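Shown next as structure tokens: one chain only, the form predicted alone.
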Amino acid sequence: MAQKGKILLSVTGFDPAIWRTALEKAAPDRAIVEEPSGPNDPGIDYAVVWKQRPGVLNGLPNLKAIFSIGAGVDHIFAEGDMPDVPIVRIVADDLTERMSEYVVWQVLDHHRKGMLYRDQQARKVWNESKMQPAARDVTVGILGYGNLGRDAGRKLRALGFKVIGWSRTAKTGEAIDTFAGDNGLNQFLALADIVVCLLPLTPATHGILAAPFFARMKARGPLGAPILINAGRGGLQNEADILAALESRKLGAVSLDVFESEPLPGDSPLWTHPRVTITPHAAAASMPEALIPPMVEQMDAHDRGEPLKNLVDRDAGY
């Protein structure tokens, strides 16, 4: 078997060993390395990264593309000075399905008063809520209507919810009502009883989930005050503003999977707030055995002259 160019694996924040094992299994004809052989290693063709070591991608003369382990790519751009090569974001059925599971779980939990009944259970209170709307009377707005949002929306519609979507640029030919741009965001927020945020983190979206955003949300609806679910990026949200909006009832409740600082500090009041659900950045855990094979298939196809798929728009940041 002819040896192909090397793959550089550079990940921080978790054990790279499972990713290396998956790469070695999927690409037996490529050497997998975690460090270049010198500052200008000519043998590295591709890089697979998550919060890569600073500077590790610079000075690789034959680097053809960078692959992100996660759905987001803000961790790549965080370095600033990046090689001028294509960046590929991962699009995989496994990741999409896991995110949809999380979104459906959280939407249903808020819709069916999970917080109320868990509190009643802890206090041994038997009291059926008489204010349970039907799914058809609840509008779920998906903020960031891309591949992940489209799949989650389809599954929510199958349960009877009305679903709307918002994206930076206009979508056409969708099965739901979609909105775009700042004017479209006003229309979107005026309709949504539950807002599910799946936005990428870019300079334009940093801190978007803050007081001005909450002030534009629908004041009242079938669930009372609006609900926020953020499974996008922690940098999208202002946690002090979220707490203030909960106290003023601009927000009825929130589910947060991502945070400004991770792990969430132990002294954060979010931990103990009665209307906050916290999960530890677990909405769509990246599974090496599911995500690595499609990356390697793209590398092999690219070496044959085929174009790369799911490319990141550097100007847009995702």
Ligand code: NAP
The other form holds:
Amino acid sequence: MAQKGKILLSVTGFDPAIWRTALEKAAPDRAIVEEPSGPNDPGIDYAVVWKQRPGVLNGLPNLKAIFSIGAGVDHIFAEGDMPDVPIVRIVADDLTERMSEYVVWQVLDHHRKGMLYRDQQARKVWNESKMQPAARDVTVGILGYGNLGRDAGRKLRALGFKVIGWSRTAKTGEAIDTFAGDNGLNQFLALADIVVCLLPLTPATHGILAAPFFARMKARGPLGAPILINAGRGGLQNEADILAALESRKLGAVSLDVFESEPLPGDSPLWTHPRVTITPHAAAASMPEALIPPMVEQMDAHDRGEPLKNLVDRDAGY
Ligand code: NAP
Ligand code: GLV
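If the structure you just shared is the form predicted alone, then what does the corresponding form predicted together with this ligand look like?
Everything in the complex follows now, all chains and molecules, and the chain you saw is the first one.
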């Protein structure tokens, strides 16, 4: 078997072993290395990264593209000095379906009063809430109506919810009402009873989920105060402002999968707040066996001269 160019696997924050195993299986004709063989290693063609070791991508003269093992690429841009090669992000049914499961789970939990009934069960209280709206009377606003937002929105509509979307660029021909830009955000927030945030973390979205945003949300709706679900990135949210908004009832309840600092520190008041649901950045895990084979297929196709798919727009940051 003719050897192709090497793949550099640079993963920090967790053990890269399962990614290495998947790469070795999908690309038996490429060496998988976790460090360049020296400065300016000419043998590396592609990099597969999650929070790459700082500097590891620089000075590789034949690097053709960087592949993120997540849908988000903020972890790559966190390193300021980056080689000017294409960056490919994950767009895969496996990850999309996992995210939609999380979104539907959390929306239904808030809609069907999961927090209330779990509390009642703990106290052996039998009391049916008379305030159960129908899904058709609840509007779910998807902040970040992109690949993940669209699929989650479709599944929520199948359950009967009204769904609206917000994005950076205006959309046409959508089956739902969509809004764009800052003016559009006002219209969007005036309608949404549950806001699901699936935005990427970029300079434009950093810290968006903060007091001024909560002040613009709908004051009351069929579920009482509005609900926030954030599975985008922790850097989108201001956790002190979320706690203040819960106290002032600008927010009725929140589900957070992502945090300003991960793991969420043990002394965060979010852990024990009765109207906060916490999951440990588990909304949509990247599964190597699902994601690596198409990644390697893209590398081989690119070597044959085909264009790369799912490219990141460096100016937009996602
Ligand atoms: P995507 O397809 O690129 O969609 C992003 C959406 O956000 C697009 O609709 C985009 O608008 C919109 N957007 C970006 N910047 C905006 C801005 N400044 N104002 C308004 N809208 C803006 O990305 P995706 O695949 O859906 O993934 C979204 C994010 O989910 C990822 O970046 C990652 O952070 C997060 N994620 C989290 C987990 C988890 O386990 N918690 C797992 C996977 C992904 P346009 O349509 O106009 O481009
Ligand atoms: C996970 O957070 C991802 O970006 O895929």
